[in-house]
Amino acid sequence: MGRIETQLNTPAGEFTLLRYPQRNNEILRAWDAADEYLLNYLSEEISGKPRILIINDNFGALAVGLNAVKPIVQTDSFLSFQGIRHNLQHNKIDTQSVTLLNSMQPLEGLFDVVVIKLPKSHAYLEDILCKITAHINSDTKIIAGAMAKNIHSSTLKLFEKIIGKTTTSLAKKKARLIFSNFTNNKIVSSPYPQCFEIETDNTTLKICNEANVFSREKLDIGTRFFLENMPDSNRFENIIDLGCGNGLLGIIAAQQNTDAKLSFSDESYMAVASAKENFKAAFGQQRKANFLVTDCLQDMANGSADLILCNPPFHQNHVVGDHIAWQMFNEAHVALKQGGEFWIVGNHHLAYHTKLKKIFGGYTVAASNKKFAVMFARMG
């Protein structure tokens, strides 16, 4: 396979984009058609400066080529607001020329333009679109970009009926642009968090959610089946949640563990500040934890782990793929102490346990059923 490309011709010129974290043999762009399509756009029909808000750029395609104006970027992921940094710093761009925002931040202001990449979540979606109603105008311009097999008629009736008139472009190189107007002139307020209950031995806890937070409605059959089947209660100091989500795996394993440590990481901000919020609504100022927006276990100490316990993603936005469980394996087997445990739970299509033997050497299910495996693995 040759070299991925990492030139990207834009209307304000040639710039160079990378993913994050850069890794050996990348076999992936840092940018779509749909980006290429965004700013070809934006260059014949946006003049002046006006005040851009640019929402989900993934690895800073967009924010890189449009830094001539100023605009504003917001998003979910850890990864693309690294990604965003390390591009604009690489192309020898002034990093204070793009103002950069997590999803959990506030806007502030009415913007000329809004462009928006699809995310894979039609929650987060409408939570995006909800949020800018409060600032936006009949004068906006609201553009947003996919590859046009990631946008389905429930993603035009989203924005019908939340901004207004919806059409859409030709396609290009297989990715659509969206065009809405402001008609609808009213503000609408987001229906996240939302929440719901879980029955546990000891009490019931309520979770609550953001938009971009996987099962946002209900517990998901996966997790369900790992909190019947969690490790040995009360002989673990030192717990993490790895891609945490939400945090209920991690919330357990504190209600097993009586005086554990718990640690909770995410690239989500979203998932991260639910998780916080749920840690706190389940045991108040009686428990302290940590709350890490990072990649993987970047920000954790090597050896410092006796429990992991991950639900491993397949995806990161719509690029599906095994890079990140990879990532979340070689990194737990790090972060574990002798003797210390890596829990898992994942469907049998996906073969994690060949990942589990060939980093830790070995593996133990601990439960299976039709769909999903509980598997562990240990250190030394």
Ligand SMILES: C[S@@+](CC[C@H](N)C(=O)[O-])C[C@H]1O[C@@H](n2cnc3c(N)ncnc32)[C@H](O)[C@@H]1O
Given for the second form:
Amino acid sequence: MGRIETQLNTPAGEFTLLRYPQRNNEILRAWDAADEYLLNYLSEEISGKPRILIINDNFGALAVGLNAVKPIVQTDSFLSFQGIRHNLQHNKIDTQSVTLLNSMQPLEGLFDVVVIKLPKSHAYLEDILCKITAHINSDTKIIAGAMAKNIHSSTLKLFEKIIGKTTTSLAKKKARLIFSNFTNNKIVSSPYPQCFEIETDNTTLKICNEANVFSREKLDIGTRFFLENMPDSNRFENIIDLGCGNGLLGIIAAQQNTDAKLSFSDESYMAVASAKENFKAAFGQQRKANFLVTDCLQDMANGSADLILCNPPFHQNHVVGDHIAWQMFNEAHVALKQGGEFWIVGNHHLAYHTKLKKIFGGYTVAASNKKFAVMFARMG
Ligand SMILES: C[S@@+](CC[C@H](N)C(=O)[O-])C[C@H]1O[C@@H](n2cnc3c(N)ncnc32)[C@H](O)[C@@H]1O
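Structure of the form predicted in complex with this ligand, please, following the form predicted alone?
Below, the chain from earlier opens the complete complex, with every other chain and molecule after it.
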């Protein structure tokens, strides 16, 4: 297989663009045809120095290509945040020329142009559209880009409902643009976070989720099966909820291990913010925990945990694959102390047991049903 293309040609020049984290034998480019379409369109349609907001740029194609107009760039993904920063530095662009915001940081002021790389989640798109209504007027150009297969009639209806008159471009290299005008002229507040309740052994927990959190509307069936088959209580001191989403796995582990120190990690800013709120709602201010927006276990000390819980992701944005599961399993192996346990849940067809066997040398099935297995591997 040839080397993956890294040179992005834009109207503003040629840039080198890499995905983050960088992997050996990467098979995917750091941008897609929708990024190219957006950059070409914007160079023709936009003049002067407009105030531009870019939302959900993947690895910086848009931020790098539009750096001359000093855009404000907002993302919910730690990996995107780092990717954008790395690619600016790599192309010797002053990182100060781009203002990077995470999804939990508020927007400020009025924008002349809002560029949205369509997110995978409809709820996150809804949240984005609602939140920009306080920062646009009828002159603001709102342009979204995506691969055509990811633009549905429900996507366009959402733009119409929240922003106003909406049209689409012709497809180019299977990508399409969405143009929306703020004809509704009404500030709409975001309906997120949204909450649901679950019954545990001794309490009812209220779990609230920001818009881009996994299984935002109800308890995921894999997570439910995991909760029904958690490791025995009160024998762990340092517990990590890896890829924590709304933090439910870690919260239940904290209930069952009354003196344990908990750490929650996720690459989504909204996930970690939700986990933090949910932990506080469950235990009050007294019980402390660590909340980390990071790539897997990047900031955890080696050999420090005695239990890691994980319901691994099987996609990153629109890209499906097991590369993050591999990374999580390998990093869990490093973060566990001797005798520590790595507990996971997975759909049978994902065959996570082969990874556990390869990395830990063995595994035990704690429970299994038609769809899922809860398995664990022990260090040492
Ligand atoms: C299947 S969800 C599980 C969420 C939660 N633990 C649950 O069971 O409801 C996987 C989670 O992994 C997170 N994730 C994806 N890539 C990650 C990475 N590189 N580092 C940390 N977390 C990641 C996702 O944001 C998502 O919240």
